[in-house]
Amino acid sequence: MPTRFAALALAVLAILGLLAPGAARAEKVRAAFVLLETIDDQGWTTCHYDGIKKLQQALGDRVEVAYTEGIGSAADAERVIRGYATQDYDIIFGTTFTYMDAMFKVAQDFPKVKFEHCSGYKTRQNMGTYFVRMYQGEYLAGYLAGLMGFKNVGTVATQPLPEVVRGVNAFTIGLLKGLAESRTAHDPAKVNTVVWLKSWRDAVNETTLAQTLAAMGHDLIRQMADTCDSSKAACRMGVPAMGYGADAAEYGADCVLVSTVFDWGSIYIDRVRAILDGTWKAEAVWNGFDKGGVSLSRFNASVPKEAAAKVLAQKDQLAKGRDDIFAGPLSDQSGKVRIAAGQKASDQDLLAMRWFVTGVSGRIPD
């Protein structure tokens, strides 16, 4: 009787428009994931796979999971996404920006299927977006570098998109803060030199660019690629590095001072649970330290305890939702004030960011 009453209540709520479209409770959810690289790529896709495993551990037999690896093009993405939709999967996750237009197209054809796209901005009633606030980890990594006196960082950046520009800026803001606190003499206009891979992953060029930056006298290499080849190259050159996405030290980059780690599991669990309890709706999810979307690896033994404590104090503030990383005054490379004193960049400002802060050396390609 209670089950029949609950079903009747849900039906009434749906009729009254008090539940999200298609938001009936589910006993089990079939979730599919489209992955950019292989699950053992030691970076981006490994992190997403770790999130999938956390989803399975959290929900057990209430979730059925399928995934396809190595989908690098939009055309392949559309084929795979459409295939899962025709197989009646309840929700499909696209784990990289490349899939946005393909998913947007397929979502229109399958209104009963729910879609979640990572890092994009296009939405439908049945298609939401999700991301983690990577820039918060970048800021802390930069802050640590500055506290330790690194003043000539070389960054191997990936694609010239707002996601990457935002990360470079946050790292540089943290770096300048740390340099000021450590009273390290530095050129405030040139503390972080950026070179571009123009790819999410390219082991040969990641290695070459990191080696070149180290040979030019840069005192720290900042990895931003989906894998840790640039960090490992820095270690071989005797130059410390900062890892990105996954803990680079776990994959042989033992010179890494700390890695910024992304936890997609918290999002996957939340979105699938929303289907199970009938509350799913298309949203723009963007989780930081406050919701477990970002974390730091263990610090290298060479990191001074005082510096580590300062970084962790900043992390605690971010975990409480106090994010003032992009608070003004902030100027771009030309000296133009982009964020005035007393103001703070909005999420939309951050998602559209296409300018470098003072302190970055390098340009954003067209």
Given for the second form:
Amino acid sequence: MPTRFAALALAVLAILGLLAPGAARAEKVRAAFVLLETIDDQGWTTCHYDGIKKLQQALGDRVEVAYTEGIGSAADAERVIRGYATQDYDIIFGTTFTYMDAMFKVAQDFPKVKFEHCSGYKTRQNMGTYFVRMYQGEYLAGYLAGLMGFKNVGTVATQPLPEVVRGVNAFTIGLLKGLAESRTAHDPAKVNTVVWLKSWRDAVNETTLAQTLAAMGHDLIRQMADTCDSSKAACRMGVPAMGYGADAAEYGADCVLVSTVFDWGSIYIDRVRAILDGTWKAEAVWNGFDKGGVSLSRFNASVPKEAAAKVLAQKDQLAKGRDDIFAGPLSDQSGKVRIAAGQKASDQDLLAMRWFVTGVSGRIPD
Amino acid sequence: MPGDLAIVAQIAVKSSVAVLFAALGELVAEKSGVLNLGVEGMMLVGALAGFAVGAQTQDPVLAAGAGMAAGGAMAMIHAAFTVGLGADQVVSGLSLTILGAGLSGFLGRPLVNASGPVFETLALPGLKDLPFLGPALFSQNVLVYLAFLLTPLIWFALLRTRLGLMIRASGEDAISADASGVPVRAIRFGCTVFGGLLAGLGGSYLSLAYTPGWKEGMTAGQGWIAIAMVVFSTWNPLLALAGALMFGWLTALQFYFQATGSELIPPSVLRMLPYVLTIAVLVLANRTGMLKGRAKAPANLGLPFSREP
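Can you switch from the form predicted on its own and show the form predicted in complex with the partner chain instead?
Full assembly next; the chain just shown is listed first.
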């Protein structure tokens, strides 16, 4: 019975394929997601799962969703992605960088299936990439910190990759802007001290690094890890923090002034809707506040109204597509001008960024 | 920078406590002749059980008690196999570590996000204002004080009491001890379970005080460090304290160097040092003939006891 059904399904598909080459509107989309951790990991995967829920809410019964959790290795990823492709899912989302080559390979074998890979750079005719401009959120968080007079921030950074370096830089640029506007005396060469976990999440080191930074007099802890343990540790030491990824305040870090939050839902809705409309094509999506993809959590009650208003005004600018965060003149830690006045870092520059702006204390490990 | 030194010292003391608890427990077990390589597993199960009960009751003391009990229960498995059935101690201990890691990872899944109670810092009035020692030793939580009080007590119990003599006799020469009326099996069973209780307490120190919350594999090798510290201490509880503090200092220095951007000693070297120093102590002690009498490993360590030849 199943074989006969499969044969029939194949025949129907073949006919459909012949009748409607290329762009075809779909009545219902079957979307599959391959997830790195569990959907309750409070970080990366929870954010993706929140996006999936938004997708389901937005499209109701026009979308059917399946997901697999805890896929950490490329080999596992290939098996799972291939499985979904074999089951005729219309679109498969791979939610972490590790899956890139696996997905690239499977995409070749299943030209009818559409693939979307998060944070990678390999594309095919049926495989696009998507990512969000988290650095825009980081810039706003840094700006808020500067407006509130925090001038000696300790950042618990994760992997020394361009994505993270870019985020630290954006935060620092915002911080310096805020400090200048609030007329806070500060050491312009050292407003943000960066330490590295060399891991996306490492609860024990997050906690102790944040404790060490707080004990050494840093006045704000910037969490960058997937889990909010560094924020929680800061709260316990009476030092405010800023969350990352998910809203850290929701997970018990109540001293968090604001969290920069991934909002994958808008991308998922957009991509699936494109299939429904028959307009999907492989793209390199890199959304910021303009098209949705990042957002800010609610501000802590201790955030002054004026500061919040200023941050939201900047956010509106970004939402209108005016992103001048990496506009020159910008110098690196040695004072060398990296982006000249009147120039702006291109997306290519941003994606390959491996230098810290003036104001960051700390090195990028090799 | 004297201020920084006090900060590092405070974190060093904090970072040494789980290892100290576990090492003290393992030391007692080894003194009685039972090598238990399951410390890592017992700590993990203790950390999970402590946190689970804490998340339910929000009572840290009850939670730490549960962590101890769970560690003790794990040790009972080891005791049953090695003391009761005369099984190989190395194999049984390793199995315990694997069992503990798997079991805690599996049972802990629903608890990864839970929030539980925390042993808050309890600065001792008067003492906390001492320069350097105040922040380092007297602005800590209750479990830290407990660990430091327990160390001389265990030293005293092992070396100055009748019970301690019976424990040492069981570990040095079980046959003779048995012949002179020492209940070797009972002593060994009890010491093994005692070791489990302390390993469990060390584990729950991690999940209730040091890095509150449950994370899979959160002991990160501290159980193995504890076993190394027992050897490092040449089976002397006071030196085990010194070893644990050394581990704490190396840990705290890693964080300090990172936080200040100093690259004086790379973190990976600091992580390696406890093991290197343990081996160095062993080699030195052997070559200089220091390993005599009391400083030697218990002569019957690892040997199952049986009346039949």
